[in-house]
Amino acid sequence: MLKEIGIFEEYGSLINALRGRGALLITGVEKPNPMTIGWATLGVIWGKPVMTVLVRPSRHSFFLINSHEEFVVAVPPADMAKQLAFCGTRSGRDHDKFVECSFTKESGVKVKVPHIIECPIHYECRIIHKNNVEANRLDPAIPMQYYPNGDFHTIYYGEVLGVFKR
């Protein structure tokens, strides 16, 4: 049974998660699709809490965002391994990736975007700004090995509607 907790509850979890095997952005709503992401940031900005996520436009996931300008971040179990890899290697083009990884879909509860029953914790977000990585605003210091072929991310800001927990 879900449990809707505070928005920094579980931000340990969410960091550890990021910094190690990654957590699944959920993005579509007629065919959704997980994928894995280990750059996020949760925080407050404009007087709201703020999950800023990252995705290039050469993703399939990149298509689901814009048209439905809603996103969840699941924080998957420690157990999860192979679908994280999977989930990080794959199309959702080409592979229905809750199929092919055994996940069972939830609806979500504040958006539409569903949850992941075997992940423990999901973020709830609407996007209410995003805007490009640009290539000559980047510090040099930043290697442009995470580029290298000029697929620069566009940087989504979703207001976190609420956190859930099993």
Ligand SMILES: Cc1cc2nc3c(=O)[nH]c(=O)nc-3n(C[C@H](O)[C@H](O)[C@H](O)COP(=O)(O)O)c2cc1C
Given for the second form:
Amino acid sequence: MLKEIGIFEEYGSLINALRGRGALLITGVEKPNPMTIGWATLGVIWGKPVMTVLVRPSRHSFFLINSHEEFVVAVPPADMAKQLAFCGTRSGRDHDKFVECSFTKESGVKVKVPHIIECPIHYECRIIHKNNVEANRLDPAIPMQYYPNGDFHTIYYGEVLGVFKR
Ligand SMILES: Cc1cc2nc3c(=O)[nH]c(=O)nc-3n(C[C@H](O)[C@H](O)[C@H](O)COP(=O)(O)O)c2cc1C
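Now that we've seen the form predicted on its own, could you pull up the form predicted together with the ligand?
Below is the entire complex, every chain and molecule, led by the chain shown above.
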């Protein structure tokens, strides 16, 4: 059964996923697409709970996240390593990752982007700001190996509308 929980209640699970094999960023409505992410933050900005995610322009997810005002971040269960590797190396341009990973879609509660039933925790977010990582503002100590092709992330700030656990 799906239950709405406190915004920061499963913070530890989110961080463990990001620091481990990754979480799943789900974008798109008509043809939703899960992408493995390792970079995200959860905190408070403008008096609201906000999740930021960083997406490179080369990703199919970049096209999808710019086509809708919403995204979902799913925290995977411990036994999802294979699917996380797949969703982190294959593009939704060439693969239907929902089908190929045998993920089951379920409608979002407050957003149009769906959940993945096999994942226990979902953060539903509405984009309230975005900006780009800029080379000339980045600490020179951060290795430019992160950006060999100038594929600088866009940072999306999503107001967390709800967190759901099943
Ligand atoms: C553990 C892991 C973490 C990743 N984190 C990010 C991330 O935070 N941002 C990003 O743009 N790509 C990240 N990637 C790469 C994308 O998941 C990968 O390029 C994916 O194939 C893009 O899928 P798409 O084209 O369907 O959007 C990560 C990959 C892995 C394996």
